[in-house]
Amino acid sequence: MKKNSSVLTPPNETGAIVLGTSFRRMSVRERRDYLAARLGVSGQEVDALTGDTNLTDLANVMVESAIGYMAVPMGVAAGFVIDGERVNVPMAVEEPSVIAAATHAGSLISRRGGGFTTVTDEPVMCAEVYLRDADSIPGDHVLKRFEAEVRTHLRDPLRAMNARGGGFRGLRVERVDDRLTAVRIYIDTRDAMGANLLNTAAESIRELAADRLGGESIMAILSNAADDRTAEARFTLPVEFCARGKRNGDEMAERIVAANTIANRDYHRAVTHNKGIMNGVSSLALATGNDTRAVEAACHAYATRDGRYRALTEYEVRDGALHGRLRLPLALGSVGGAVAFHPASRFALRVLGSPDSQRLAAIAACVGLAQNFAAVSALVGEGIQRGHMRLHANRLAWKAGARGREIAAVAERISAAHRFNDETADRMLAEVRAEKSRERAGNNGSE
């Protein structure tokens, strides 16, 4: 690689490489080779960023200063029945227990409880213009005239969305504080998440808003809150099917309700409780090329909608059954952005049956509810670590060098020994391979 003084800058005081302004103008290979050389990165680590030239080029189109891509494992949680239809759910995630838990809970609820039912809002999103030192909130007559002007002003920016049945749905003007006023415009984005459209719409009316309402326009941007774009999932499971280990169904159902109550009353527990829900929701969002950060921000904000951070789920025991419910703001798109751009996300949507945005949100809510039910059931049953460590054994086996069928054989021995460390994995792999060698030698002798 040709040296460039504006790129090959010395490490800073913390020892980190300082990347000059020309780094972004290198090719993907040049950036990767430069970092590998300076950091002493191994061939295996570099190879993990490459492998498919087309995907490397795609990475360079999708993000700034790309050096490759990180392949997150994608699996399928099978066996969900949602609104009477069987659904297989693609999930992209690095945590080993997530897909296993979703599959178990989704299948149990679908087989024994008839599956999940859902309700979704229309896909309406909000874009906002913030004004400083605006006049007082105008009366209804002035607001109606302003709304009519905004509708007319947005006719061209929203022409394509109007043709698809979406478009402008109204506005509100609200005081945020003594100096700040928000103009909130509501747009039905149909099957798109709609970020670019919303930002364009907000920026196109910022001058109009300042002219009609007074004051100075500070910024125009969408809101990821998505409070008007929620999806709700429910299930009903006879208590006998909640039984786990030594605890019968009645006891387990009562303990699940108690665990949810704890998450409603204790902020510290609520954070982890809701993180478990997002294990499912974010994995599906990532698999389908959606914005996981926006979804997570909206959901966690929604958990504070009454002024306290609390559980997003609700459980109760009624008429001999456990009833579970989850409602979330879910601005998920099935067209546009990376959703339609990345081949893996297109594949994932095909696995889901090519859903529209509302159906995709409904599925995500069901996966989040199933994920939570699985986690809470384990927590109030035998505990969370037994299942986690069993799956962790597979990773230890692979790290030790096991491949193919060796992985399961080594992991089984690690679990049986109840010693989950590298030393045990190395020893168990050596044992498995020694037994295979003896077996081959015996077979050769018998021939």
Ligand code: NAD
Contents of the next structure:
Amino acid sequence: MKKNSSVLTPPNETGAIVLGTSFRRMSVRERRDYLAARLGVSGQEVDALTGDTNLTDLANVMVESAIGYMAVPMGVAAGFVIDGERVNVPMAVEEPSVIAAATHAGSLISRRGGGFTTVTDEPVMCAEVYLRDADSIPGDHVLKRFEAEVRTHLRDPLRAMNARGGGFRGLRVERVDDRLTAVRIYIDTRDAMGANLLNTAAESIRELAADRLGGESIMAILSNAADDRTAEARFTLPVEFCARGKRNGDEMAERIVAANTIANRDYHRAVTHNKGIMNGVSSLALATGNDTRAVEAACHAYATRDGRYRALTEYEVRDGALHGRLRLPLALGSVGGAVAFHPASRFALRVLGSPDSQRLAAIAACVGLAQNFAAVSALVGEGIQRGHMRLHANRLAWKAGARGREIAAVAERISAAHRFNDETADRMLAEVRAEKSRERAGNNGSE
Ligand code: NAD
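Can you now output the form predicted together with the ligand? The one shown was the form predicted alone.
Entire complex below, previous chain first.
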């Protein structure tokens, strides 16, 4: 591919469009229109990217080479009770069943089990400076002196964070392998995720670290592991409220525990089990403008903490109740980055009652646990496809051209027919419209 090519470079033989440096210099709409013209795209597909002028401008401020924004649906899973307080949870997600499942499980656990309880760590993040061929790890006395030096060195970059009650919380020096040494620094970032602060702090001490510990500094960067910043959610649900379909509560509770054991033993199942948890966590993270990739990387890594990838949840049946528990590393900010910057994230934070970062992490853990309880209950009960397909029917109805009240009417007919395909949707829409016009004709006749 040619570098610095003009934006008008014709498509290469594979059909891909070569975008030169002038593409970056265009306005958002110019980039969008340029691509649309070259790709022969028009109408809704193009309009959907830039329908709102403010959001279009915002996209340009937030990312490089913006062509608009991707409007993901945001909904609210209502009716959670968390540590005795009612919480409605905004969730941004494209998958149809996620909010419905969270709402169902969250409100069942809250009404019948007294809600969720949570415990959260202080919001402490870690960053590393990696040294190659450093001296052997010094004794406690030298390390204490080094830590004091680092604390002094970080006073200035951490002044504002210290004033908020956060700041430097100590360091560790560890051997990674026979050549590599990691200097891990720990910083309480209060309500921010803290990536930029940690990176700044780590970079500012890399030369000092190499000077005091020997060797060459290779890089300095925060760790997304966030395993010192966990949140735990729990619930206790009397088994009778676990009953589903033909299965009674005892049977269902026992099967939920069995499902968790399967996910602990077989990593193929564990991946999907944990993906279900992240349906809730990532949707809340996205709704609040948090970094979903950071949260997901941390949670999946945490699932391997005892050397094997396994379920993040734990369940047991005790004293006539199902006990569910989920602990996750959750570096969620209630300020910083896109959080409280994007207007939709500000709205989401208001729906949540303007939580601080620890409360937000606690809520995320509850949503993850509720989501998992919902998915596993369906899986070991009637299976997940029935509920999923009912929601999928709405999309088929839309694709067929149904709008407004037609959507529910067509979706109901698709579900009743158990035929989830485009042809059925077309047929049902035609039926609904025919009935509507017959009704209208009847009404007119009687006037
Ligand atoms: P940030 O750079 O916006 O810093 C947080 C800001 O919030 C600071 O200016 C701070 O002064 C202010 N603040 C106001 N009230 C605060 C309070 N009560 N507590 C804490 N801070 C308060 O954001 P950040 O959290 O440092 O970094 C998050 C961003 O960095 C995200 O967009 C993330 O995607 C991105 N990022 C991530 C990585 C990674 O995950 N590896 C790397 C680089 C950047």
